[in-house]
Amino acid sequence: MEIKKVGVVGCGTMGAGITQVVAMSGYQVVTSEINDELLKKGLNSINAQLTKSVEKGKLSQADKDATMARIKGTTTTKDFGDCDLVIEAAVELMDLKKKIFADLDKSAPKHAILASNTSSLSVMDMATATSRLDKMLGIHFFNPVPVMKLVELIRTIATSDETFETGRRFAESVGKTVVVAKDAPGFIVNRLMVPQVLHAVRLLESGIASREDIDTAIQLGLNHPMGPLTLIDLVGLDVVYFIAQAMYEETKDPQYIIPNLMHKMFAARWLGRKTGKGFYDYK
């Protein structure tokens, strides 16, 4: 099957990125939110990212303004109705995500594949809301989107060779190195990653070392290009709290388990980068 036309439920973060990636890559991207503000907010964050790159001299007017022209922003899903992919970027909630697919089965047509971008949760039992079980997957981005090169494709025991096929080509066609992992919490990335977050946290509550030793360690002593705070910043501790907490609920293994620091800077709304303060401060 050849993907033309593609959308994105979701234009936070990761659904704006996404929406970019694709709609620079030379498709037609229809993206969804839950209302105008949070449209406008998200067409606005693409726009002034594709600014930034004719600003530096990496793209032209005339591409931007393509670019731009390719994205057709919306409250609905109704307007999923012509697409061939659709990808789910919300937030990690299963009855969220559950609600989402079992709309997208009715408005998206017959022929069209559903994907996830998913960091942690079962592909499988967002599918068994739909009536397509072969052609869901799981497409998930890293971010920023249109930075990080990899995609972690996911395939469950229902996904049909043409489904994960059509996805791979997809996700290369947009620029990105795919992997393939099953369909188990956590997939490849975080399942190694968001232990090493978690402890760095503990490393902090327990007065081990600062902030700023524990990031210069691992930057510095591993050469990651950011240290695990930092990361957690930039990600949204909502991000890693909520992937933590569904990879712990599936597997049970106590490496998963939330520290205290981290329920308290949630409760706090400290989430990092987009809230102006997290475990650094942003304003």
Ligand code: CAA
The other form holds:
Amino acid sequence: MEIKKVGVVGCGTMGAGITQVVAMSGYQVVTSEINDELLKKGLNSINAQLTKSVEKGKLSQADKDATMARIKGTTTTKDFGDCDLVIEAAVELMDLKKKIFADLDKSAPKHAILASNTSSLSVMDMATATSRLDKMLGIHFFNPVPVMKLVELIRTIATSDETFETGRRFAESVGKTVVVAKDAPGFIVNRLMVPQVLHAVRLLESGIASREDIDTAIQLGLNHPMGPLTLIDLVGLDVVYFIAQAMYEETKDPQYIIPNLMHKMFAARWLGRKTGKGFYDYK
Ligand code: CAA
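Same protein, different form: I have the form predicted on its own, so give me the form predicted together with the ligand.
All chains and molecules follow, beginning with the one already shown.
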């Protein structure tokens, strides 16, 4: 099947990044948010990213304008009526995702593939909200989407070969390298990354080292681009929180237990860059 038009549900950090990358690759994109204010915020963030690229001389003004012109913002799922693929990028809450997929099953054309950008939840569980189990898969991007080269492709027991191969061609067509994982909690990357960042929080909590030294140790000792506490601030403490919660519920593996400090920061909305404060200050 040929993908021409792509829908993206959610224009937060991940949804906006996905919208940007997909539109830059030449696809028409419909991107939705729950209200006009969030939609405007998401579209403005895409515009600002593209403006930076123009200022750096990495993108022509004409290409920026053409990219923005390929993006249509909406607050109604009716506008997904002519999409060939719709990617859901909402918060990591199963009930919410199931509701979105039940709506998409009605509004997207019968031939359309439905995908979730979930970081940790079962794609099969989401698929049960639809009447097209064979046309569901996971297409998991990484933050910041325009920079990170990886996509995890998640195949459920019901995903058809055609859906899977179309998903793979699509991910490659937007410039990503594909790795394949079964529909198991955290797939590959989060299965390895989440325990590490939670351990970093426990190290801080127990007073073994300062936040700066934990981050510097991992950055310089393991050559990671950023330390684990800075990474939580980038991804969003709430995002890591929901992923860890879901992974613990699914596996009951104690390495996914959320440390106390994270519960407190979550309650205080110290969520990282997006709220101006996390492990570090961003004001
Ligand atoms: N959006 C778009 N582009 C961005 C960006 C953003 N949010 N942040 C940085 N960039 C771009 C910059 O514009 C710059 O582009 P150019 O080279 O074209 O100028 C480039 O990235 C490098 O940025 P900087 O020079 O400002 O900073 P840096 O070299 O420290 O890189 C970083 C920043 C790319 C974020 C890098 O620190 C990094 O790779 N960090 C690790 C990110 C990571 O691990 N992400 C995965 C998180 S886990 C996840 O996403 C999965 C999940 O399910 C939660």
